[in-house]
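The form predicted on its own is given below as one chain in structure tokens.
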Amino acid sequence: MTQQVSKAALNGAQTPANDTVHTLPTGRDKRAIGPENRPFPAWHYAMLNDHARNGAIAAAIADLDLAGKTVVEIGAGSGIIAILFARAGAARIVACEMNPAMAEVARETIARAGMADRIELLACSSTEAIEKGLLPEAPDVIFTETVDCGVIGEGFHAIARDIRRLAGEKTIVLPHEIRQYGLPVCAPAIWGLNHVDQVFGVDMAPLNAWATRTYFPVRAAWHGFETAASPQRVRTYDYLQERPARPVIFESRINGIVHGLLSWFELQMGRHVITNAIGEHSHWHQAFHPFPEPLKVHEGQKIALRIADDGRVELL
């Protein structure tokens, strides 16, 4: 759900023009605005129609004993998850949504569902809500689905700090773990989405100063690539405890060029898993983390790297 501006945009990743954020018109005017003036990103539609994601979240909520319980949601988006918690029996849900337009949508959706008496919608970030004393301490459940294709691009680290400030000893956090997997790839077509050399004999290197250094979204299946090593878990994220980046060693099985790391995640929602793995029908793309420069490798060569806190690949 929304916590930052766009799941597609991260440190220079290209954002479609219709994902530009504008001030929300008031009154009836908002009903007549076109998509070019949409005050929230278009991926909300795809996300809400992602049946695998929705089903896993609904099942995880249904597994909980929520009678009389208090829930905090960070990144409420359109309000649907808060409604699911209310339907499952939660007595009180306090949800934060920092995009003003989405907060208004959520309020209207919650009212239409007849849940306004149990769901309190705060039009601010979780950090602001904590600083103002608006969120209950040690709630029974904290829920957030604020991950982009590379996990951290919707403010993971700030949200994790907020959750650690709120959570009590018995607080259940969903997801309780996020596992990020990756594999090095020979992928000139994907590399070309973020880099250019010459066009008609003209050196285009100045443009590369603006290339994304961390990661950007890509539908891996749409591009030809060669797997350079077996996939491995490259990082684990936890909202309740810091898990620093650790080195990962891949063994090349090709003689050729490696352009970067292709990654995907698994969100552990209780006993249910949501993933954007290659080949899965997910609204999320995969993430491509470009190497600083293409790396020439030979079969059997060790490729040591780690994923930094900003999603950048550090070759070791």
Ligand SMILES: C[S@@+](CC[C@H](N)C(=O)[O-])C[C@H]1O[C@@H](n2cnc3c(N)ncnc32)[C@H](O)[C@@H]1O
Second form
Amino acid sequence: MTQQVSKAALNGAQTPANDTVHTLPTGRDKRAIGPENRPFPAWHYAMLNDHARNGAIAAAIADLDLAGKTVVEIGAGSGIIAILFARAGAARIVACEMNPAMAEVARETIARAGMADRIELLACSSTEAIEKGLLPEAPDVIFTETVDCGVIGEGFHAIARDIRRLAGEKTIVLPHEIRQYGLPVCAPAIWGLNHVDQVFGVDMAPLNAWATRTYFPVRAAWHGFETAASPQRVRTYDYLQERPARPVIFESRINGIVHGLLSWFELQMGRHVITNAIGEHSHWHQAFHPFPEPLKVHEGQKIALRIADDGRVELL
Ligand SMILES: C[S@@+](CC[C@H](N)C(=O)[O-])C[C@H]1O[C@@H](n2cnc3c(N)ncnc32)[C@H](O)[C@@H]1O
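Having seen the form predicted on its own, the form predicted in complex with this ligand:
Okay, now the whole complex, with that chain kicking things off.
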């Protein structure tokens, strides 16, 4: 059962005669929409208000000569980047968004911005759009901002495969490279966000069967940690060229326990860089990649590891 509700009515405003009418489940109003029934993640709000991110993307777009050019966007979200490309003069933008609710929002923001004649919004994944021949081949620009705190969680590998299928020799890919940095840390508080032993003498370890083994977002500075070795680049991601995992060797500067690897990225957006490094005002948290078990180390000990394709730390 569904009911027709206008967005303006939901916002407490008078419903104008030409207001777009949306279909919402019966009995739900704005007050009832919480994280559990919103059809897209809440980070879209924080992301859209991340001025450092937005500024770098806008600056990278402003650096391009877009007159007469065709742009493909993978992951349009609520449509802002496609609109920026249109404002910057691109002749044709084909944007795909695989979350249907998000795609509907994008369609509306694009219409409100008066850009519907130049932006084509496809409510499907890039893979589906390529398979159906809906995306122009060898476009002048391919843009995607589909990166989570640990780079790959929003589907990096699939999107990179799609970009390689679509790109021509002259296609500019934004971003073209993402550098991931990391450092091993002694961080019992962060470890405790994903692991439990005894509570009041009761063995709670069965819960650990569900612990994250890849990585999870964390505001590192909030929880505190001890740096166990100097930071290094741990992996490079490139949309045009496969860059396999490589071993990285850290040298411990502590006698103690290492719980995992804290990582952050530098996303190269043309000449501009977006980062979620510790201390930056970014909507992205850092990523914490827990070791399989806490590792006892001594000063000078080598810690060899690799970031696997699923973001997991493999100790070598
Ligand atoms: C981080 S948001 C960015 C939105 C927008 N580009 C921006 O920068 O404001 C990424 C969006 O990409 C969508 N997405 C992820 N992988 C996709 C794919 N392969 N095809 C289409 N959409 C995708 C997600 O649903 C999400 O809405």
